[in-house]
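Below sits a lone chain in structure tokens, taken as the form predicted alone.
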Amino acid sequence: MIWDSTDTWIVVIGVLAGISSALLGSYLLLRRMSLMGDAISHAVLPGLAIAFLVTLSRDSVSMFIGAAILGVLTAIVTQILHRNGKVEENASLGVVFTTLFALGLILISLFANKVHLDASCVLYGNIVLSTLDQVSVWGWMVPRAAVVLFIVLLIDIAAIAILFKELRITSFDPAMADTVGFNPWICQYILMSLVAVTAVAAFEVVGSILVVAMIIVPPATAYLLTDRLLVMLVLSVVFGALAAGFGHVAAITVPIWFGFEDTETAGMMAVLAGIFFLLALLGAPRYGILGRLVYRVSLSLRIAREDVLGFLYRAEELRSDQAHSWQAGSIGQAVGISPSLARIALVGLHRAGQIVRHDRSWSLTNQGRNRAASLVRSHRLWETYLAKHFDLPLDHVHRAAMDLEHVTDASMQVALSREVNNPSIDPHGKPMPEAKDQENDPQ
């Protein structure tokens, strides 16, 4: 691989329109309206031509003024639709930014000899040819498309930073946000308007479909990773600028282990962008396809765990004058799990010393039935609790505190003793464990 300044003009160009991108489409994602990027994305382009055919020019400031009014017009003809004409806004969405993509189309092929831009370009860009229009910065000759989309950057994050606190709540909660002063329709028109300039920024350079991939995909990304916008923010921009740098790297070294060569930077981009969020969503420790599962099996484990302890301690309960020991399948059908789940969850707590295994059979150590003792004093605290507060048939209340008992902590179990008053024995005539020191449960 050769490596020379237009690969690196190239990724900075890429990595600037990732970023701008990334961190409007955050707060488009928080507001549920992500299609709202690819609509603006396409709807600008009747703009951009007839700013065009207006001014015969292709100035910056004009291409920026027809893309915000036709951002913003986007955005107030999708809400009269939705609003007035009973339309789903998805639906409305679709209708409106068809039209004006259409509506664009036409206006470039028929006017296609004043409007000097080409279809092609507005879909796909050409990121490697916007390297050789360059503009002299003091002193230094910098490819004008890093310029503009370094302005653009500084807008965007200025209007972030001035309306950080009016874009949080006005995602979040618009109706509280209209409640305490601040009207949401100012500022989605406001970030509607940096939305439709960003995307134009980007149009000749990327074109229209990486910016709605950096639009949508970094944002995505992010939110499986966090819960906090700020972080969000953070991770959108770091997915964006990845994506930008290693998309252009594996344009033109990936093909050739093929036999193939180099394609296209904005497509790689885009698949990059796709990759890390595949990442992501399998991986996300919390929303992640892989994390959930985990949970999920740490949460059936544990579950299946103390439901082992709660039989054996209610066992010598029940026949405290024998020697107690249950065997695995015995117990699995008891406690109504499988046999190897059983087996599991048994392991599980012979590990942690709270059980003990004689030959083929268990029984509680002090220390299981300590735990023991502290989860069945849950279970008919909870029953109590229910068929007072809430007149249950006594048959009615175990299935429920059989739930509720392995959500149950500390201070949560003194609370509950507490509100129904510290009995001795549960509705069924059943003494109440006292209560001790809880011991951890085994991870």
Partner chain sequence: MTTDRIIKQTWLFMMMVVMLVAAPLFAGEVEIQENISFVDQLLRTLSLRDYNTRLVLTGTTLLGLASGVMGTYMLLRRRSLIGDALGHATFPGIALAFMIMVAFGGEGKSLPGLLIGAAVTGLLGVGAVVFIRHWTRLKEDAALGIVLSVWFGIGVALMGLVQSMPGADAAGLESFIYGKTASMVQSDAILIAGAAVTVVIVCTLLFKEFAILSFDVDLARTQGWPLVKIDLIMMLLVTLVVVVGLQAVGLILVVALLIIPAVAARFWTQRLYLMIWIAALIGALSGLVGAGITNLFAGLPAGAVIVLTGSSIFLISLIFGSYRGLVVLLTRRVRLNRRVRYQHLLRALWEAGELKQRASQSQDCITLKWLLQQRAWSQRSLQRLLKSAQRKDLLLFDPNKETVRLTKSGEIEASRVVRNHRLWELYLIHYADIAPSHVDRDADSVEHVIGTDLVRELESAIADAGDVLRPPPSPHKLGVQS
The other form holds:
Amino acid sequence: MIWDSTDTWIVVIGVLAGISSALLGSYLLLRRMSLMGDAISHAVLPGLAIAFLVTLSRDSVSMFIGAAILGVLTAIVTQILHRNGKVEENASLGVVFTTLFALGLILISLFANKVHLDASCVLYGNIVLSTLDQVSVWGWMVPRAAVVLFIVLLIDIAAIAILFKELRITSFDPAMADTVGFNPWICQYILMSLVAVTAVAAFEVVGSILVVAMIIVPPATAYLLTDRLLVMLVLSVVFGALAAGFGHVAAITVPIWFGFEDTETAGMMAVLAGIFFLLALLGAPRYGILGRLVYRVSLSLRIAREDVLGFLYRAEELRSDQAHSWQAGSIGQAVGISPSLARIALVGLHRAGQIVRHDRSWSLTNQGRNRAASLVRSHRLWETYLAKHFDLPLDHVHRAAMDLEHVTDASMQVALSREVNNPSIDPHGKPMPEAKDQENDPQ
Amino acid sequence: MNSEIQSESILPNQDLPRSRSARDEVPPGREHHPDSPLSIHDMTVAYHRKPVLWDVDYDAPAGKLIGVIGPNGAGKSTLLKAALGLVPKASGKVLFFGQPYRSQRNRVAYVPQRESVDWDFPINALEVVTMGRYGKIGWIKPVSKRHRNVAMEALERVGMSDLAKRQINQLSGGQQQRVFLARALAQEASLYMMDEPLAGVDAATESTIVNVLRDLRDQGATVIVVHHDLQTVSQYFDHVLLLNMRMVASGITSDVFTQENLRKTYGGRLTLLDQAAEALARAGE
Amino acid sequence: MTTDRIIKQTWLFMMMVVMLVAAPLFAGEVEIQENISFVDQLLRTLSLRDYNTRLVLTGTTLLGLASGVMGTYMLLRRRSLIGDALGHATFPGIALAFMIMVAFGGEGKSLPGLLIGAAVTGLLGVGAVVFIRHWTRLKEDAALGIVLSVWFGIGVALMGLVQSMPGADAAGLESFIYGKTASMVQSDAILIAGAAVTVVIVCTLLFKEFAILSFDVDLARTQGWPLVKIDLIMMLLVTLVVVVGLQAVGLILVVALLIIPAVAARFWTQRLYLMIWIAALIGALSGLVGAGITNLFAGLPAGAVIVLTGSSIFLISLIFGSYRGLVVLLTRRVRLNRRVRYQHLLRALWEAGELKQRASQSQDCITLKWLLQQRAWSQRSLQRLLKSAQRKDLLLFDPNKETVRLTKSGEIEASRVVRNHRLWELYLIHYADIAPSHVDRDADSVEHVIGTDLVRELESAIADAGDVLRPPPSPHKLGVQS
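The form predicted alone done, now the form predicted together with the partner chain:
Zooming out: every chain and molecule, the one shown earlier first.
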């Protein structure tokens, strides 16, 4: 891997683009307007072309004004079509942005000699070329794109900092925001103009589709990891920056491993953003697929353990004077789980010191008996409760209680007992175990 | 050695945990009618593991007009949807005329809530009713005259024949509901399951619909109606099923529709059960 | 003629159009030899007799037709933007297919191979959208955005690799993004024709199935239709359109063709088969006119012109559409206002008559002054209203004495208006808790909305409403309404 100042600048520019896009994208995601990012990044094209035609220069300010106007226009026209023309929302967005994009392409080709923009630059951007166009900043030669993106980033941050409260309330509950005096439309249009300006600044560098990737994917990744707005903003910025930075590294290293030359940095940035998303999709603790899978497995393990514990308690209750030998297979059969799951449950209980092994059989320890008594108490209290409130055969209340006992914590048990007047027997006539200690912990 | 305990576990007053997989089987001690138009065995339904219906066990009597009554969120609509397989069941079994739904489809008609479809869809009343025949027509074959006549007759029965060509978004709420009813009639079923057909309709529509339902019953069909208006229950229904997450009571209206049962059904939420259901839902996330 | 026969004929007609439009593809080969010497010149001229021009026109017209048909279903199922994700998701497939074909020593640019690759990753993308929506808490819009941008990113990265593949000529692969309408060859056009024919045939055969899937999924499920299969067939057809469209107009603009004609068609009709037919027509027209314009003015990007043509037709439909175009809505509103004004006038005159009758005055003439007090209307607008009512022979207005009198036909009309009005009032008084949101107070006749039975009931609710043709007395006190 050869790394020179060009590579550094590419990473800097990419990171700047990633950060501003991700910041705004978070709000779009929360407003369920992610596709507006896609639409706007296409729809600004005629704005750019017109700005070129009017000023006959690649002047950033006029480009941004053109882009912002088109961005807001897209939002407004989409709304009008949806409200007044009764066109379905996604469809009206689709009509507006494809039309504007087509218009932009035509303008560009009509005035090809005046507009120095070509369609492929719009779609792909050219990050390598953009590092070559340098300007002097206090004596340092800095790529113009980096300066522009930095200023845009500052504008974005400033706008979000100033409007933090307004943006939050209008994103969360536009109707409520309206009633307390925050006009949701103003926030909406400010956001749209920021998106348009950012998209223009970034797509010179990474191309329009990849702006979309930066606007949508890092915030979506962050959204899977947290429920808090501020954390989400920070995380999406981090993911945006990481995707941009590592994207370039990946672009110049990964293909080499497979015997190719390097590839498009912009493409790899989107791919990296996608990989981060995939990782979050699988691994996020609360909303990830693996996390939920692990949780589900551990939940069924816990339920199996508790069922085994309850079973041993009930068996003791029936045959308190006799020794009996319970083995994994027979326990599993009685509880309704497979022998191997029963074995795992037994090992777990044994390790927790709740059961002991005698020869080839298992019995409860005192600690285990307390825990089991609490479970059985929950179970029988639920049966009493359900029998009181519903007209059901007794074998039916048993089943529901089987589910409920596993989520009943100490306070719920107390409330339950109070609700059914602290009975001493359950509807089947079984004794209600005493509430000895309350270490009943559903975790 | 464990056979003693196992044999005891069959006793009805035994609370030994029975196998979880055994939940799908018919529980002992409760006989199900072999050819009840709809028999629900021990059905539990959960959205994201949060139970919406617990262990509903019910046999619909044949040839009756049956009201499903309960407060909002009691799972009335879910009962119909889960029975028809439109939402997944967590456990339990449902038989139609003693058979699985798959083989009895043509004998069952379902009327969803009015909000379940897009009334802006480019289609007219007659075409909506004709859709009720699609199941009988089968793949690819176009709608024949015979089927369209059946649809037209169905529209006539609900007093809508002069609006057959009217666009569905130009119909009033009551008329839309009548179109849905006509669509079910066009299915020529023996069991009709209707989700709030009388919600938000005008008085004329209400009396038309109720008359049609009575006609159906008099012709031997079974009609199950989710209903929200307690005032009219005794007037409309032969049987009722009181529901609030669980079946509170069921039977002949005069026996079951009592103050005591209503209090059980509507009398406040069962907060503890709600809490536990929430906990189950969280556990299942 | 029954609806079904119309539908059948519509489809047959559409099939014929497809065949007709596609015909030159096969007939043209002869001409190519005739024209071969001056093809170069013809390309730059306006002549549409040129084989290539016709090829292009045929291709784009059929593409527009097919995408109009599929777009209608996508619009009705609220899936308009799925085409966007699908289109972008085809890109990595093209690059990948090229790489695989080159790796196995192939030529790399074999069109079927590339299109199969495009279809595969496109469908994978749609699958990923469904997966993300189902398994995470992200909503549809985010799922679409993630797929379209990440897939496209993969495509860009792969394309970067393709450029540097030894011994591979990747030039021209980019035409899938922007389209290469002008350089369409016969095989491209035949491909599009094949896709169009497939779309039309399948949509004809499965009209019923697609309709029930789009309108009421629950009903379809209770009837036992295999929804997943039907849905898959529909998505395969959409993929087919997108993939063949890539060649013609490029991936971003094929998205437009899937959306715009369908949305435009919605303004013209309220019947499903007509909507499909109109969308197909608009799509075809966009393709034909757009490609035609491009042919006239060299240098324009054909895809963009086709889309802009479609957008213009959309704009026309939005304004002039016969079903819910703005003009129709506006005239309907104006007409409604006018009718309401007439009704107010007639009612005021009728009630004045009733009052005078009660006071046993002569009921011939009502003065303008009295009328002016009845409602918040200005003297001028009232006079204008009176004059136009006189023209309709509803009343006699004497401008000098400023008196008004109903004519015979005016009396009949007024009695109808008053009767309706009072029945409505009664209805709202008795049934307001049930119906208010559904009451269309401007219905021509009360019976139509609330049913004759109820009208009878309402009429008998008033003791002296013996004559149904006469309006019942007003339930409230008449006179100046303040």
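Residue numbers count along the first chain shown, from 1. Being a predicted model, the structure only gives us computed values, none of them experimental.
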Would residue 223 and residue 72 land in the same rigid part if the chain is treated as two blocks moving between these two forms?
yes
